[in-house]
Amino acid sequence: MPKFLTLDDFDVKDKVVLVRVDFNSPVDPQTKKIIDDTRIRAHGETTIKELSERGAKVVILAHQGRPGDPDFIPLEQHAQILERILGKPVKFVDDVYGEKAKKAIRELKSGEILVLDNVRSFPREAKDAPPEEHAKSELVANLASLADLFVNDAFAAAHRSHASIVGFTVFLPSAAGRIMEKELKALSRVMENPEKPCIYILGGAKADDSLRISKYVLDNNIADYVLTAGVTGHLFLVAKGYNLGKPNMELLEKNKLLELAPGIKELMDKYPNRIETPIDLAIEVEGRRKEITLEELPTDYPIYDIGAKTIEKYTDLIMKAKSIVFSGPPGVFEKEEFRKGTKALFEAMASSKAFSLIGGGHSIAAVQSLGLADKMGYISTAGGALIEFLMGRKLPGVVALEEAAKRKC
């Protein structure tokens, strides 16, 4: 597990604490209103609440959308939502590092909370650069001089070497916030000597990272089995030589996934007994579910789920597992007819004794819609950062915290 400092290592009373969170939320393109406060609530009820209650002067840095996109809006709404969540006043200033922001920071009293405006309104925020370069930016230079501590709680943005993620660690004592800490602890349970057997379930519609994740967890003996389903399962079946039929092959071709097939075949040849692919499938015929065997391929109908025999086989492996990573549902769970695979696998995980980590937006939506979220070991709200971590890549935000911890020691 990465070596970093946490809030437990600092006395924050009367200190100005810069907290980088991930408040990036879904926004209605017409009304510009936030339609889901999950991330704001997660940070608010943990790190921000704790810092405020411990008497810190809390200054929040966050981004929303990208310049030019419909969801690139100021953070005033976020501050109002946070105020409702915490049940106490939250200040907002429509400035990031100028005189208005600095004045608002200087006037903060212990326990008060201030949300600065969208950090991506600073043009150089999203530049991919090392911490030392970002430390010289106007953003870091102006704010670091007013602060006593930097807290990075934005695991979901930790895969980006952006100014507000890595720049402050050069000048300020730095710690991981509670969300960052929880994410990294949960991931260490499934990435560093996980309890065995360990299985990775790779499904969903986004299959472009499936080869790299599978290769990393198998080559490093992290996973005992990789179970494929969804579009990922389709891709692995194609790599085994199956023709899935026109609508399914066109989907893979459209998303430029077929080019991964040779690498997947090579990986399956290397690990013939550790990568599982569907043994039957569910297609949609005139709005109804129909299950077919692999021998009945190709099909003229879209494949929307795994079949009963695959469900039985995967469920058996889940019940024997001690560690499970679930990234992407096996079927189009939004359609009642094709929720069967997703429901069965989540129910098996809920009744097993394994530690389970759920990641990805569709996986979270699925487990929540089934009312099984509280039966899972940990649910990660991260997207790109989680995928990068599962592929064994170093996250710049985490590395910056590790380097800051070394300097303090």
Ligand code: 3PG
The other form holds:
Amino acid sequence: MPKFLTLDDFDVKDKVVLVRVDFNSPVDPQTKKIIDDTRIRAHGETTIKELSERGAKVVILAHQGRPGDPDFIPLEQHAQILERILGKPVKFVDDVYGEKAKKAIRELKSGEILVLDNVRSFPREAKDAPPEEHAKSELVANLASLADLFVNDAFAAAHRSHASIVGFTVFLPSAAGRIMEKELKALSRVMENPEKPCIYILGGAKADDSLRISKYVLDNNIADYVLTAGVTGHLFLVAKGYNLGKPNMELLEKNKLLELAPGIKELMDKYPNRIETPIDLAIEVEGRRKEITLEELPTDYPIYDIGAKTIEKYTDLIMKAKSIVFSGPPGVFEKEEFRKGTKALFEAMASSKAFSLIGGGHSIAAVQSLGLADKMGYISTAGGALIEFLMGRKLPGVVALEEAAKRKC
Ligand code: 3PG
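Moving from the form predicted on its own, what structure would you give for the form predicted in complex with the ligand?
After this comes the whole thing, all chains and molecules, with the earlier chain placed first.
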């Protein structure tokens, strides 16, 4: 577990606390309305609520989308949603670090909350640069001089070495917020000496990420078994020499995944008994589910799920596990006929005694739609940051907090 300071280490009463959160939410491209408030709720109900109740003057800094993208919108809506969640007034200013923003910060009273505008409207925010360089930016210089404490609660953006993530920690006493703490605590349960057996279930379409994660967790003896499924599983089967048939091979080729097959083969040769691949599959024939064995490959139909024998085998491994990471659904769960694999594996995880961590947008949507979310150990709010963490990469936002803690000691 990384060593950083937390909200427990500071008296925040009457202090100006600059809180970097990750409010980045899905937005309807037509109406520009936020369609899911999970992240706003997560930060609101924990860190922001606590700071406000403890009498801090809370200044929120966050991004939404990327400049030029349809979801690059101001944060006024986020402030309104936060106000509804907290049931108390939340101020908004359409400025990030200019005179308007500074005036609004100076006028804050204890317990009040102010949301600044989209931090990515500051062009140098998203430059990938070291903390010392970002510390010299107008954003950091202007806001740091008004704040007493910096809190980074944005685990989901901690993989970005952006100004608002790493710049303030150079000047200000800095702490991790409650979401940052929770995410890192849950992740260390599955990354640092996890209770064994530990299994990683890697499905979904991001087979390149799955390969990197598999390599890291096997090479470092974190996972005992990697269970592949979804497009990831298909690619692992190809690396074993299977031809999946035209529609499936074309999909892998279109997404430039076939070039990963030699690296996957090398990994499977290194760990012949620790990587599981599907032993049967479900294809879509005229809108219906049909299960086939590997001997029946290649197929002219798209593969949309794992088959019953694979479900049985994977369920058995889940029931024996003590730690489980699930990233990426094993099938196209959005289609009723192909929900079976995802549902069965989640049900097994829900009934097992293992600590299970679920991550990735599709997996979260799947577990929520199946009504099993509250039966899981931890559901991460992060996407890219989680993937990078599982690959063993150091996240700049977390490193910056560790450095700040060292300076304080
Ligand atoms: C996310 O949604 O994964 C984070 O907010 C980071 O967003 P980004 O990929 O635009 O940096």
